[in-house]
Amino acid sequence: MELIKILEDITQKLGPSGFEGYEAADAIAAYFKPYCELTTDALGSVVARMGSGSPTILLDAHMDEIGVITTKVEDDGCIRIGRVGGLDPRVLPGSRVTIHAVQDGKRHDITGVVGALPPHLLSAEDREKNYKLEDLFVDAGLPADEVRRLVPVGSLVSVSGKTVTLKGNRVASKVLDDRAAVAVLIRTAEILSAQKFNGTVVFCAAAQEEVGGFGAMTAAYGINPDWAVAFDLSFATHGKEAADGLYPLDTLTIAHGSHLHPLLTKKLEDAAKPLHIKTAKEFAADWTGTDADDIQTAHNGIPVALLGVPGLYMHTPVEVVSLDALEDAARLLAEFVRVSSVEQEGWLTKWDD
């Protein structure tokens, strides 16, 4: 299937960090589900299986999204909102939004708009400040009594961001990060179908990565794998040339740190190179910020590597990938499989070669 479907329908799922099994979860198994036997973890991160015996082989992505939540109902209607993960409340402003209220165990939508003191009521010093989430209210455009109760207090609240394709086979969406990671393992869990190689490999849609990475240290736990790759959004240039840890949205970046494993992430690389993708270094000289950092340290610890696939507009409505790099993605991690799983046991341990 095109990566772009793909996209256009697991973007649009509900799936804030630790209420992923409200609608994405589902979709995305769903996607799986040709390829692989499938379980949901108790933190709800998906675990897709393919193939058989060793190595096993863990590809993870996070499906969770950031979000608001409701917080207080003020005697005027509005509605207060607290972040659900890393949050930029810069870009809420004047966003159109779906309240995602739940009463006697079912959820009933509400669409709303997210308000604030128009320019013309702040005094010139608070002009020249960006909104802070306390500033911001979401508008139902109901009364205080009928919101208090339609609305409970902890309702979720999603903003909205319809996928949409731009010129140079870019696509411009919401929850990109990390969605289009997702997109692209289950691609590459379709190339695989039709492949050979030895072992299994598990794709992981972890749960909870914005709110701490908790979905892929427990799911890496469980899954404990030989080794592993995670796949998360970087961070991309509107120029051609990487400058300042920004890199050519076309170009994927492998990360090189402390706590990256230095012969997967080796081999990583060198599975690119007869595909002719294009690729660049990303360095984390501390911690990744990704899922990558969790897998590592799960269970007697996990050799990981990192890959990354540069995005514009991080944590806003409109984040921006190309499409081509997630199809380069899918390639380079269905070969990387198919290489890695045929070498010799212990060498991850062959620091000479």
Partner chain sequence: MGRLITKLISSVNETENTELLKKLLEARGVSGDEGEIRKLIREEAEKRGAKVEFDALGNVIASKEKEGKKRVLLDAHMDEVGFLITGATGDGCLKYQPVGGIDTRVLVGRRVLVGKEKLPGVIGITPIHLASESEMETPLKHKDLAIDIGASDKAGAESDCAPGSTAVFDSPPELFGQNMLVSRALDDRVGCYTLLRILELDLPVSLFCVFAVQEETGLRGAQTAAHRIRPDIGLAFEGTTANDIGDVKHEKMVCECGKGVAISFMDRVSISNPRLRAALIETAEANGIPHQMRRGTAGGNDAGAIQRAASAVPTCTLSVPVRYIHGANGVCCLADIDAQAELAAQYLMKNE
Contents of the next structure:
Amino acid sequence: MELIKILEDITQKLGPSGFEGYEAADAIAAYFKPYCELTTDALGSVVARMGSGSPTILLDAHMDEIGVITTKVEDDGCIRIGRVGGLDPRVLPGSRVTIHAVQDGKRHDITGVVGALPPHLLSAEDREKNYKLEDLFVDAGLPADEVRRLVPVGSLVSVSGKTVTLKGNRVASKVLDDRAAVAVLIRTAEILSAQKFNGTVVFCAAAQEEVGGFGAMTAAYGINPDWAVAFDLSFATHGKEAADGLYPLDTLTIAHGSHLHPLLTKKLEDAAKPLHIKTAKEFAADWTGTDADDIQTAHNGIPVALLGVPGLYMHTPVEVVSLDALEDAARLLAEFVRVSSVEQEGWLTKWDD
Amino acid sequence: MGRLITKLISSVNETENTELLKKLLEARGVSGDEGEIRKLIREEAEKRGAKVEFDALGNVIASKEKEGKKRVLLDAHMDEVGFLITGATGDGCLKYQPVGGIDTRVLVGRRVLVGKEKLPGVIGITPIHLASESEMETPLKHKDLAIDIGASDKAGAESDCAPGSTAVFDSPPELFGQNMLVSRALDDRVGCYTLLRILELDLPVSLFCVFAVQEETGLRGAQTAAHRIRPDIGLAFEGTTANDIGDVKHEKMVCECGKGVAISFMDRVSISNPRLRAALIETAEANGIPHQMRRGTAGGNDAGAIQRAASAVPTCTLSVPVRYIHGANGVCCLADIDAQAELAAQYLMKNE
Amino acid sequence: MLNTLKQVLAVSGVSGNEHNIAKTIEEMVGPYVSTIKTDALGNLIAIKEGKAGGKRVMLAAHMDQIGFVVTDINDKGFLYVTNVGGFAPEAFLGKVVTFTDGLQGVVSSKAPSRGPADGKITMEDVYIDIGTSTRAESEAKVKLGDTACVAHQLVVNGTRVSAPTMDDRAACAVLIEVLKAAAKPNKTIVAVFTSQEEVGIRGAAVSAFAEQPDEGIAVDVTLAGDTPDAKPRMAVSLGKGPAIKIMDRASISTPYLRDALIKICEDGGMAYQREVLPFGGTDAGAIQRSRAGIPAVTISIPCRYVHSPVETVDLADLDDCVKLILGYVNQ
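Switching conditions: you have the form predicted alone, so give me the form predicted in complex with the partner chain.
Full complex below, order starting with the chain above.
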């Protein structure tokens, strides 16, 4: 299936961290269904298995998104909001949003607008500062008692960000972090369904990455793979050359750092060569800030590598990635599974460096 | 202090012991790139009759198991702070990310050794004549510093030193002053030394010596090793901050060089098990082993990972006080290393 | 409830040093449970078997409290201290503190009595005076590493009760009452009076790993948004029932558990509130990420002035928490 079709669908399905089951998890699971045996674990991660026996290889991308949640309804009916994960409050003031309300026990979406104290009432000094999340509110255009009835504390609020295709085979959408990578895993499953490999591949669309990697941590414990690749967005530049931790959109990044297994990382890099896929080295001396950190220390330790696709405007409703890079990533992961799955047992614990 | 006992561990001042410590201090082992120190520790542990295994993260687990005996995990981390090379600038200087906590103020004018080949490099700055007032006042950031290996362009620098390799301080061990030692990587090769010396003994416990990787980048190795071993007791052996010289108030010192092994009651990531701590203090007092309390709660070490890697494990940390830790030139007192090793040996000898 | 609460409030237990409060609780719940044990991190684990085939539910209330630890003694006998758990030192200046063995002292600071110009003092300024004049005198009474907490005091105003350690002895009292009242629960109750919550939810992490429950419910205090100009703006008030946590910084409650608790309240006509806390965390976070993940939720007790000597709760909320938990374990 074309990646863009998958993206147009799954990026629009709501699933903030801890609330992946709202819409996103089912939508994602449906795409894996033709190829895999599916389970959902205790934290809500979607785990899709293909093949049997050893080795067990985990391919992980997180499916949760950053989000907005209601915390209080004031006496004038305005709705106070909090964040789920690392939401950037700068994108909110003046936005039109959807409040995922409840009426008579059923889902009932209503429209709201994010308001704040208007600039002409702010001091000169305060006008120079961005709004803080705690000073913003959602206006549902309803009286307070009606709002309290429809919008219980803890309701989700979402900002629209439909998928559009830009020039140069690039795509802009909300939640490409990290549904773009989830879409690649789906595509990888499709490719692998027509290919031979040893053992078991487990695709994990992990929950709760944006709040601390808890989905990958527990999923990796449950799966206990022999090795794993975490797949997340890296940071893109508009330019053609990598510089200062930013990478061209059409390059895949493979990270190096203390938490990442050197031999596994090399295997991933080497798999790209015969496919003529452009890769660049990314560096993370310690914390990668991705699921890789949490997978590595599950059980008695799991060798992990980190693959990235560069994205622009992270954590906004207009994230941008290259569709070509996504297709490359799927081909690379399938090739990596094929070549690594035939390695001899113990190849990652020799440490004969 | 009690009577002086028969020592179980010969002094680090004896030639072969000094040589062992020096070898440990000379080997490279930046977090995630512990290959050289891992190889050395494997050889030394095997010489001492231990069964040696590596795990998925690269920890060395040297064990002397005894069926039915208490499972004791002794931890020292073999990784050290250093530099991860990320590429080169147009004029051939190497850019890096610090690995572990390194203060930029101790980097200016340092010599480093880059990569497995130990290529010499230097970290320079704008000369004082040309530096602005603000440059003189404000510490530089890591992104403003670079390692000069003498290359003149990006391609040359990156072919001599592939991005992804690591660098360490060029700062070998040297005995100086009165029984003092200056070196890089005292944190935590002193602990590695102690573990190797403990492996020489026949102890009435089931012994697992973990030479852990990636302590400096988040206590990673100890976590997975402890999960695998499931010990009954965990002891971390460390080098810890001594802030004892330079007209410092007593309450700010944390611990003092030459006053013995420092016993922890609490830090940022763990609280020592009260009974275990009391037993260690009692052992030190009964055997006349110089010891002090670590008088502070800042910092954290592998004990934090060990005590909660799976079910609850009682832990405590025994440290050698090290001045100027995490810089090129740490300083410690050799007698404190002896005290660390001797206290561990005496405690374990009685611990059936 | 008030009697139970008084008993658990009166005993100290700074993180890492919970043995006194553990002993008190052990005596209180011992007759009502089938198994009771402690572990190496100081957790007290009390198990009440349910019907065969029923789920094992871990109920966690932390018994540790914030306090001071002695880091040095100066030559005039003053004790230098630092904090155990997170709190603003200002809240404890001029207070009486109690050490584990009952020794009392007073908290003061090196900063001038009206406070420094910027209004903030740091823990480095704080010391404890135990009425001694020399280091030797102090060393005879206190060892480095000893802990102290603010001295017990209790104010009862109708159903409102204030004391220094409502966080989280109010929840301990709730769990004790649950164990007393649940004669033959349908689900097996693994009640864990956890250690070291205030220093990083450590006790819950290791006990959840060891006990492997099917589900976890943490009971902890939360902030109340009903005081003048309260920040953060929260829809939680004292006396309006247990707050069922939607999320905080350490965990997002497992949706089916959260909804099950809400349903019990709605079906039974019981008061409850919904809570979103923009920071903080409870034992539920550690339980939820144990092993391959354990569904977990927090039932919060609304509490004003958390981490001060006058933490204030409403007894009616505590009673409602007991009813709610009983409703769940008897399902």
